[in-house]
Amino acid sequence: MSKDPVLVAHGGAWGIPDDMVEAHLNGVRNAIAAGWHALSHGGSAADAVEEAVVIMEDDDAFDAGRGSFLNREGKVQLDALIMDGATLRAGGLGCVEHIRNPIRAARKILSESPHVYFVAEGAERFAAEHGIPLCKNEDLIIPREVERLREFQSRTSEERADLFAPTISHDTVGAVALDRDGNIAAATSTGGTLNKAPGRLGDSSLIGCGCYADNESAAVSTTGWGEPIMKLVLAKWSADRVFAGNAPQWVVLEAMEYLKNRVAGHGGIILLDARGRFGIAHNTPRMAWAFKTTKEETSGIDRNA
């Protein structure tokens, strides 16, 4: 039986300043348009989340792809994961410095490799061997982020303590989708945190932490402070609660409470089940989000109910 498709995207959960709201809203709307085009032309849920995330990786407003935060050495290091709920196959990569759209490479890993995860040079070699062009790291760096890193590194150690505050930028991007065949998928992509140590991985590209999809439960993408999210394996935790019979919107609200109360974490989450029910929540001041169904298309910067 054919299902009505659904697509949900997020562009990061933090204290998005007023002068950046429109850029974030435009970014998630453009992502929805690209993903929906794939769904409406017979594409799979995995196709849809890949296309949606590519748009946000290419958008300088977000901490993914070009325009990402710089690490301690002034380089962009990117992580991404895509997961197919029908097969539980996944493709992930971490700490890549020469791939403009890591979600494209992640999709190649999902579809063309017996492995699930590649890192650093090995990930880049796999990508190049499978038709993904490599780029210079400088091509991923923009002046705004050079200045952001310079300003941060000029602070005292006491002044740097607020790096993981809810108001600090966490512009990780993600999408979840349901296709006409009733399958769901999830994708998440990030440049990580500002001034991170080289080689640091966050939650975004780790199965069950920042991304998860299983037709029997839910497709999930998270954003925010990665270390607390990893400790709770939050995406899988949330999917399991849908499997147990809880409604998606209830689950995402509970997930944000759990994140805050258990490990003093903050972030945001989108979740979609194979029935087309979805939830959106965050415990930060704002989160850019958008969704589209056959009957409705909406975007916003704040949603917790």
Second form
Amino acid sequence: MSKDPVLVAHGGAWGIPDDMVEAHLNGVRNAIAAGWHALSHGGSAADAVEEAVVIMEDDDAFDAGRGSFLNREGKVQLDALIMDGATLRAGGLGCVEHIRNPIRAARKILSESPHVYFVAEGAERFAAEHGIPLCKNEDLIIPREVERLREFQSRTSEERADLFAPTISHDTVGAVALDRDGNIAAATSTGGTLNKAPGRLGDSSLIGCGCYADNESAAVSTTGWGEPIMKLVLAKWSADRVFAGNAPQWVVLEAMEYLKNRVAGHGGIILLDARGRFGIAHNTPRMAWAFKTTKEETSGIDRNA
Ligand code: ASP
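Would you mind giving the form predicted together with ligand ASP, to go alongside the form predicted alone above?
Okay, now the whole complex, with that chain kicking things off.
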């Protein structure tokens, strides 16, 4: 029997200022439109999350693709992962500097490679060999981010301490989907954290940390301060709790409590199971989110409100 599709997206969890709310809401709504188009034209859950994430990678409002935060050397360095809950196949890549849409390359890894994860030049070579055009790193850099890095680097070390406060920008993007065949998938894409050391990899593209999908449990995408999320393997932790019989919305709230209480972390999470039940939560002041089902389409910037 055919399932009713469901699509959920997020555009990062932090203290999104009022004057940036509209751009973030538009971004997640556009992502939902693109992913839903795929789902309603016979696309799989993996197609839907890929298309949704591409839209947000292309949108300068987010820390993914062009317009991402710069690392300490003034370069964009991108990480992404996509995972298919039906087969557990996954494609991830880290520290790429010349790919506009890392999630497209991740999808190629998922579908065309016996490997699961590529980094740096090897990832770019794989992408190029599989028809993904490479770009210059400068093509991914926008003036807003050059200024943001300059301002950050002009601070004293005490003034830099708030970089990991819950209000500070975390604009990673992600999506989870359920398709008509009853399969789920997840995708997450990021430019990581501002002023990161070259080669630093966050949670977003690591299986089970920033992204996970298994039809038997749940599809999950997280955002927030990557190091604490990684230590808890939070996406898998959450999926396991759905497998154990807990309701998705309860699980995501627990995940945010666990993140805060166990490692003083902060962030946000979206989670969807193969029955179409989903949860959305964040322990930051705001998170851009949106979802669509056959009955309802909603978006917002504060799920706790
Ligand atoms: N989790 C990402 C990282 O630490 C950042 C984010 O979610 O915005 O790389």
